[in-house]
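The chain below stands alone and is given as structure tokens, in the form predicted alone.
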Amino acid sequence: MEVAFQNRERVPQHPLDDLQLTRLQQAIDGLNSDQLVWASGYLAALAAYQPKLKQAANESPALTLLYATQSGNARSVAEQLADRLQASGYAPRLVSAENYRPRDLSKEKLLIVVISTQGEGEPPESAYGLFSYLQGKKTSSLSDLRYAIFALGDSSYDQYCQAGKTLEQLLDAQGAKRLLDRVDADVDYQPEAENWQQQIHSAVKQHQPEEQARVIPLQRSAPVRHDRNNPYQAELLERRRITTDDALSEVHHLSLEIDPQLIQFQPGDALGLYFRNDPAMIDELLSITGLSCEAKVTLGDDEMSLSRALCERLELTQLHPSVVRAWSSLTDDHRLHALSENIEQLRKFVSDRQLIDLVSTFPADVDAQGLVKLLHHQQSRLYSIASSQHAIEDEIHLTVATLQYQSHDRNHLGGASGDLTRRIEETDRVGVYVVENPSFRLPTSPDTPMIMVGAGTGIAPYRAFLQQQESLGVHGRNWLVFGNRHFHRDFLYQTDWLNYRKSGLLERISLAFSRDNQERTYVQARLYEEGAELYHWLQEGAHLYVCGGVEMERGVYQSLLAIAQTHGGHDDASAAEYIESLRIQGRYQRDVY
């Protein structure tokens, strides 16, 4: 009998943190009957023989690691501090800011906090709870707590790591002291993580309490964990192109075959994916620097061709700024010195470019190391997961739309969509991880309707959401609102929505194409033409789902505030104090992008 965790809203209550229910699930993994037997008789006898803590049952750890991350760096920022502690004796507690319970703060006397930021300066779903809390009237004071921030966050937004700096002005607000200045980490943060860690692990050596238990770690080798510092190598199963020929947008249907016993996952996780940089743009771009292919080069402790580094290791299709400053200092053009002097301009500027357009206008001599050294390494790619393990087990489906755009008089083609949509072949093989996503799951209960909102490629999550029911024979009551350009040509997944529609398990389907007629319709004002119903659907205690693009996102909350107004009776301050509410009973669940 093999055992796999495939839905963890269905474990018991445990006393473990996310780090060791984590380890725990993987180390049973693949146990028959008897060898489960054996092994929860061996950790009873540890048990038994444990030596007690002197920390009460009742208290809180000394040493808290909290992460809130929406694409992972966060979590794995925060498990290697963990394991960096663990390996000094000390007993940290890591947890997600979903399980977090905000009034613990007062408990908490030296708090570890890793948080990335989204859209407009706003912190991960995961830590909408935490920071309610403290921008709250029930907050106690933290004068007892001493805390420490990374900020991870990409300076080509203005919001730059905003959600690192907002919670430590919250903390700070509450008498909370800090245990070391904050840190706002760019997108090549990994440097500056390890400094921070060494950090991080002298301060606690100065503030843990001497009273405090340490556990010493039982000398093991670590389970194998793919993630995205150790990607899983998935096969392309099959790529089919699920937009007509002459639909504006050009997405497709991909499945790639994966190893159940290494790789789970749930509906609303996403898929972390590497890629391969496009040949003919990396030829250019040689051409243009009259650099050659086989010049070694180093990449950290690896030694490589320069062709395979711009290939599988580099940055080329996101431009950023840091990279547009660096390639200045190369060059005597004034123009880019001077743009790289206005953070404005230059934001705008890498918008609508790649680095072939920064070497072809503005064009330097470099080395091959010189040139490696200035660019950033590639940033993996998120994708909605479109399918539900519990009825495919040893594949995962994505949903992928190729960007392609014209600007500055060249065709440009998405790093990660180029490689999925165009290059890669069956039987190809490409790296992965799943990066879990607390916030955006399923309903507990089987039996409490679903109202699922999406536009585009964000229909992709509903699809695992309904695969997964089906194959629980679960028919809940689930609408379904979709937004698109063409009926005949954007409809994606048609024959499945269909389908579930004639079972039953898909109640009710709203439409939105926006091209189709004179007058365009979108998703949020869809919403709104049917807010009697949707109203009714919520309070008899619907989970609401959003996926998309973030004015997407804006203009459903518009939508909902008016229908509370219309149908709720509601004025404005109660109708926003209504959406924050469905929030907070974790009935309105965003995945934005």
The other form holds:
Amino acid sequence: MEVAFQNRERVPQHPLDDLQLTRLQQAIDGLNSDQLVWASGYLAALAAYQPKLKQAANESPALTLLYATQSGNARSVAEQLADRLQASGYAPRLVSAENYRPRDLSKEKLLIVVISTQGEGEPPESAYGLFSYLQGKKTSSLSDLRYAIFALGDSSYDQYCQAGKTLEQLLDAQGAKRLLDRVDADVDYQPEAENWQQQIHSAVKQHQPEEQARVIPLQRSAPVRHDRNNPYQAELLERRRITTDDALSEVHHLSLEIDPQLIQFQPGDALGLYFRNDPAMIDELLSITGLSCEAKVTLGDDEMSLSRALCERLELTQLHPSVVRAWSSLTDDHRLHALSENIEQLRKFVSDRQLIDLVSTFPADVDAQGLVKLLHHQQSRLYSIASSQHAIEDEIHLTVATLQYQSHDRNHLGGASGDLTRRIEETDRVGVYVVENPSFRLPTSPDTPMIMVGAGTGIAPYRAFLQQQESLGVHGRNWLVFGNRHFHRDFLYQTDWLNYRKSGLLERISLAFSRDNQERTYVQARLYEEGAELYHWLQEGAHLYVCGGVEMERGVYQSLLAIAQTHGGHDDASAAEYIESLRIQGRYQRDVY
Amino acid sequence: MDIKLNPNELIKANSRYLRGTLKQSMADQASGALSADDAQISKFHGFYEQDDRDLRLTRQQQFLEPYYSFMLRARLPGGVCTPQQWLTIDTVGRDLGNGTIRLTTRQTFQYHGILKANLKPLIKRINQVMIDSIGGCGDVNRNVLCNPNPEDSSLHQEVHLWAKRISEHLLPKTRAYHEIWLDGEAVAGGETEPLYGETYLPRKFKTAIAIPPHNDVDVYTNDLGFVAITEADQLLGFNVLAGGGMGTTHEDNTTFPRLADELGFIPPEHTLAVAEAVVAVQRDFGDRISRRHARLKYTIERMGVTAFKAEVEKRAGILFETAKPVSFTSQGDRYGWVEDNRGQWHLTLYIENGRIADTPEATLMSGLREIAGIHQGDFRITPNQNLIVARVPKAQKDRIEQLARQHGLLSDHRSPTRLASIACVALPTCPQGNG
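The structure above corresponds to the form predicted alone; please give the structure of the form predicted together with the partner chain next.
Next comes the full complex, and the chain you just saw is listed first.
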């Protein structure tokens, strides 16, 4: 397999475009020769049953499912819908927004979009191209198009589901017609999604009788698919703290064991995982509410004890405004009632509180099922994977910072990070699934230089990148830019980077440790200082990666604008265009949280 | 036969007169260490790379490199410094070291726990009071010892001057130190190292001057020794000694301790020529294959004293006279107050293990700082890691004693064993320390 992978640049003339080729390579990476033979036979058979497959790529698909996702939720909803439609004999084209050619919109008949909203009402990065096409001048009429939108969001933000709303306006403006009205879904979106999928299914049936649909007789060959609804139980092999005792943040390195036949991932992917809530906190909740841990409750179709529901299935640590509102209705407390009316104050209220704070400050009478009903289902948490499967086949490494804060006379621990770094022990199991991150990928050509910018645990995916490059024997020019607090205390994976530098895989390491000096230097400032070199690398075709918190990412973007002006002779507008052009070329990739 | 030069020889030869890649190593933010070669070269600039051995394993588990820091040893011929210099030595230790100062048996001071980024500022600041660290360590002449001799201050002054002259005469001539640490201009080329050559000495080289009847400096254990010959407080010249050294390698019986041979007497004006000649013979005849056998004592063992002496005479262009009879009757410091023949007072303070720090038990560092603030004479670091507050006028004697007692520098309750004890810094930093 490795041979085929390394020779990819020498593959003779073929009918696949770069993206298709990359995806094919990704799909077959890791197969042994028997599996490859089987796969080639499978593909040949497909071709035999689909004589027009080649043209089909250029034809307008009858039904397209488009998703734009950041955390993988939108993708998962779209996949479920695709499965459902396929089971009824439809052949929807399932495609991520960044792989979708916007001008194909005019050829579409039925378009179903699942889209999440980021930050202040922005679409996920993968949908930037689609949005700017629809907002631009080159759009053509979409009067033949029928569409439906499932918008994911978080009602505690002002711009709730804004990306979905904007997309709806844009499509309407071009004359597109609605298959169904837009559905907005909150953090606890699964029930809505289930409902919506049924509606879509019947709506599609009405508009496109099955006999007209092209049916691909694809049988899933994988016996088990592990996704958010069916997580894989990975065993914790090892955990160690990798910041010193006097470091300001507590960061742990975790190694999880997985079966490489069942779990596959690429550098850049994230791991979604479920966790168990703190038993001490559950005991306290039960004691305050006077509920029995044995009380029977139902969650969906499952019946279980209250303590199990609280431990494994419900969200206790990320307090959502809607939970506060629901709790408020159980009490006579005027302060809480007033708070529920004011979303701004409510957001502030939940920002440093967990359920336990709410329940202990505002006691209320509630029965077991009532409590379960007002709580959200536990949302899985995502962590960038810090290892390469090509290098270490059966492990997944994670870099986890313990979220802890003191507020309202109580020490708070993050749900997942508390469980992962304080509670679970070696040989315990964690429910996990891979969340693909196709917009954060190694360059396809091994010669392409990489500039990897990360702050704090944002450095994790670069460890996967370089492990992969090393195990492939690839030797590009690579530059790591890392920021944290103290050189001696929290230089995450320092010895790995030094070894990569020694072996020639890392050419340059730039660092910003904000608490080591008076100036409080952050990565964006370091980037600007080294702007001439950075611009030079970009001119040589380097890919630029940014991973970390949203503020860091904004700072880096400002530095890039300034660098393009100082060293590239751009003005305000053309600097922004320059960076946008890098993004469109896939040379400016971000993973921001 | 397959004989290989010791790898250090190649590092020196390739270092462009002790520059190596120190500038790059210093600029590298990703590691607190120097490159392996630069860690060798740095010794010539006066500092050793060390790491906290207690933290090695933990940090390895944390994907962190060892906790590196540096020990810097100053060049301070005869251990003499002024109160003004002491104030700077103190401040620098607080600001850029680990907050302590260590006195050494080679009459100088060391800073420990200096982080890489602080090395350059530290060297710059001690340079502002005319102290450098050139040859603090490394294969060159090290700090020159001189009997601190509180009883006879005029003689001490004269002999101390010779210690300074020898130290300066045997300094490497490379501008590397100035270029790297003091922002001196880079030398365009054509630089030479007339005495040492580009590979310097095979091993460290120690020089001491003793003034009989005191042998505080342990003159017979140095590579090169000078014994002052005096008559009625006038310096007549020196008996020259060569080839001493007490070091041995454990379980290697080809290594041994050795006392220096007496080469003969010289008048003062030949001192520098003889010192240079001894260094040059060691440069040319010393063992550059085995560092264990590279000290001058092994060179003399191989050559024979007669041949060695003849080679030195030839190179220095002198003939040794017969050595004058000398008699040493004391070694070690005389604690407390001593009055010299000019009516000045000297206070020898016992500094346990040479360690000057502020601890809950005693505020030695602050005490010395306060004394330096009012003291008008000088300080002398003794070869027994102690400190003399020298040349105190009678009028200030009480004030200084009061400060010394107040900060625990002077106590009447120390046993003779404790007063005679000496210790190396050992764990966790010294790579030669045994735990």
